[in-house]
Amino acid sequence: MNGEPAVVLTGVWKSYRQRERGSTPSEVIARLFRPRFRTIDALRGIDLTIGSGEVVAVAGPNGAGKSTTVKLLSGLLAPDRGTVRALGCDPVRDRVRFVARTGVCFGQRTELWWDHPVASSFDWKRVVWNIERQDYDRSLAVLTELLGLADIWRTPARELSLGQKMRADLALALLPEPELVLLDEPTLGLDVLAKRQVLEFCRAINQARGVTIVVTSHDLTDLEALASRIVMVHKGEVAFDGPFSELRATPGTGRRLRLRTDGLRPVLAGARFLETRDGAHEFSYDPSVTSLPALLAEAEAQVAVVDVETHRPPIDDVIAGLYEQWRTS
């Protein structure tokens, strides 16, 4: 974390009015004339500080408030209560000054001109944002090399694959060399290779230029690969804020034990059986409660153990388990 914070949210609330639909034909007709609305609190008094140069992941299930947070930071929405400051600006009131220093990329939308070559969208941005030609050429050369734009430069946007479109949109957002980058579902629909290219590039610009990155995604493996810190939003509130390592150390997340045996599955008192796949039996256990040697001794007393593997559970399972705990608490 370097210098002043890049992002500060203080007591931020954001609510939406949602129209209620009738469940019967008569109710549908009645509500055409007497509509009913319900209020949904997307964010409920969130406090969040992100230091300059940090890479922070924002996670949560659908409707938790993570995309609303990114839209508030980008200036697309204004808070109902509380204050939003990014790069020392109010993203709504100081919009022109703020947007010039910020790159925004939404995985479900594109800035590319649909029926024009990719090059046209970049030239348009150079003119609109009044980017000096020498700065444009320098930035474009770096982006072209790192994101592989040369092979799609003259291709109309409508002919691009999802991965190619995402690379072009990311490059377009980064063209003015922003200090803050906001990424909402940047790897949505991408194949493994395209995801790797996007994530590696984000890491590269963070390390090389100290760009602050705020990223949301449903792919938690991607988030862990990119960010060191995760903010988990649950029912519009910050439920967890800290490093992934601390998240994995949360009681109850445990470890995994995979046993390949002579075919029989042992019954382990200190572990929970999960599944049998490809001849191997997988268990979940808490190392703070039961030691690995004790589990192996218990297994070997029942069956012939051929192979042993222990590993951390997938981050998706860790977070799903935490949300289940919070939902039932």
The other form holds:
Amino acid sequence: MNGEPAVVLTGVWKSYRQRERGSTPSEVIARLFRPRFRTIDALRGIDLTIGSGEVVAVAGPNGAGKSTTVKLLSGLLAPDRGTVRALGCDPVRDRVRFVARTGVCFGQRTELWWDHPVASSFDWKRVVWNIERQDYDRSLAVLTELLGLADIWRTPARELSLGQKMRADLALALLPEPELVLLDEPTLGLDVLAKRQVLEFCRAINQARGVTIVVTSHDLTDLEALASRIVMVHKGEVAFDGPFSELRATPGTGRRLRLRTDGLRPVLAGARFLETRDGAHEFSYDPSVTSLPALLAEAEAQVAVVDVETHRPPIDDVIAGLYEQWRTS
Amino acid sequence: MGLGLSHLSRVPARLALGFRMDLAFVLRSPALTIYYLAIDALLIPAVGGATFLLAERLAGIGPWSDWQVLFLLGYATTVEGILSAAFTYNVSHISRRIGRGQFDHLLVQPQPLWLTLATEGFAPISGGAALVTGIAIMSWAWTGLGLPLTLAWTGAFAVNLLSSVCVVLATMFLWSVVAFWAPVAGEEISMNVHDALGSLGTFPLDGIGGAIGIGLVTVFPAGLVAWMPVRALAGVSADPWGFLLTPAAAVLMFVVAVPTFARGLRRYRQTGSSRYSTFGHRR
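Right, the form predicted alone is done, so what does the form predicted in complex with the partner chain look like?
First the chain shown before, then all remaining chains and molecules of the complex.
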């Protein structure tokens, strides 16, 4: 990990113009002559710096600007305003130099050659990326071991399962030993085992090679397992940038208290009731405001408490709470 | 952002890779490949079959003898053969890649776009049936016509053939630019352009004058696919400059197509693709 950041976005704006279509025949005809457009600001002056060797998760609700961010970083899109620098390059202007040092993997967009065995796609990558034979052999040996490619090596891509395809695609992206890896929804549609393999691989490759990883996903549990830092994008702006622990500490995302009682639900002034399931009542409370003993005393004064359990809310719930806050604010 | 001509030295390795992958593909299912090649070999020249039968029945068409018409048919088939052997996987049908959002796959490769487009579609065996058929037909007609095998004629033939390929590619790429603006409507436009060029390209277009005649060698250059070059090569026209018309048109079209496509690409970089389909990608 050197001192120079891997990615620097400065005041990046990206807008799309969307044509508004008519729904009735008369409206359709009218809009043929007087088309209407609306502008969608996907990114609104984003500033973001990612250090070399960091693993950063980019999250946000649908349409927040996550994929746009990854596309800007991979050089597939140019910003309307502001600058994008990655690995010291402008990803659009210095495309060839930049992509040679970058691995890109879009979930469900395979780079594999469909009618060829997986091995052929790797041979293709070796030639197109101009990888020296000894580097290729070394990198392939590591990837084969970490991602278990041996069992699918001679299978045509079209016969692979979704999880196998993603493993092969990840290995293909990592084959040239890139310094920066951009993963857009890498766990989309994968089963639990395949997800775990992908996440463990990413962690291993980050620790072994110090690769900078930028990953987007809707699955926040996955992101928390992989990344040390999360950038939440909302309406084209960075709404949160910091470690997951800090995100969990944001107001309104406190701890959970589950009380199993004699059946009655206590009313707790210092906690918010969430739900009753399987005879247990779940509350949310902020430990910095209300202490657990105080809450228990309040409950026992009203009902007979049989069992008590406290836990952190799942990260998905934390984020869902934030999305809800943003939506209503 | 230069042209990256220093990458020229990488072309042979790319083509060798294409050949290797294509050979492996063919050897994996030989029966299917033979079936596929046989259909290609029969169907592609069949596009011009009607013209040839007419020429046979009438002992020629206008100033064209039946052997010259056969040479025209063989030439057009060879042009088609080069396209299907060297620009497959929807490289020539680039509007499909643009319209389906598959262009992203080209942009993440560490090489200039021209190198990717020039080499990624190289499949000389599985795509070579039309090329073999075209050469066979041309050789037959060449013998019947008693054409000279001089260095000058062979050179003119090679330059015209490559120019015709260039014209077809440039026309398909030019029309495909539409897909940058209208990905859904434009997705199949290169296929339509290709079909129209292929069917019109096998006709002797003599006698078609006026706007249509001019249009068929300019705006929609079906006349440059085979008619114009074969007029010179097969001795239909005595114009000494006839050999140069198609190469000159190819250069002109190339000069127009490159910046037009680059303009479309700039648009793609601004808007990206709002749709993605894996259909036809690297198959």
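Positions refer to the first chain, counted from 1. If you superpose the two forms and keep the largest set of C-alpha atoms that fall within 1.5 Å, you have the rigid core. Note that the structure is predicted; figures quoted are calculated from it, not measured.
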* To do: Inspect the rigid-core superposition and answer whether the C-alpha of residue 261 shifts by 2 angstroms or more between the two forms.
  => yes
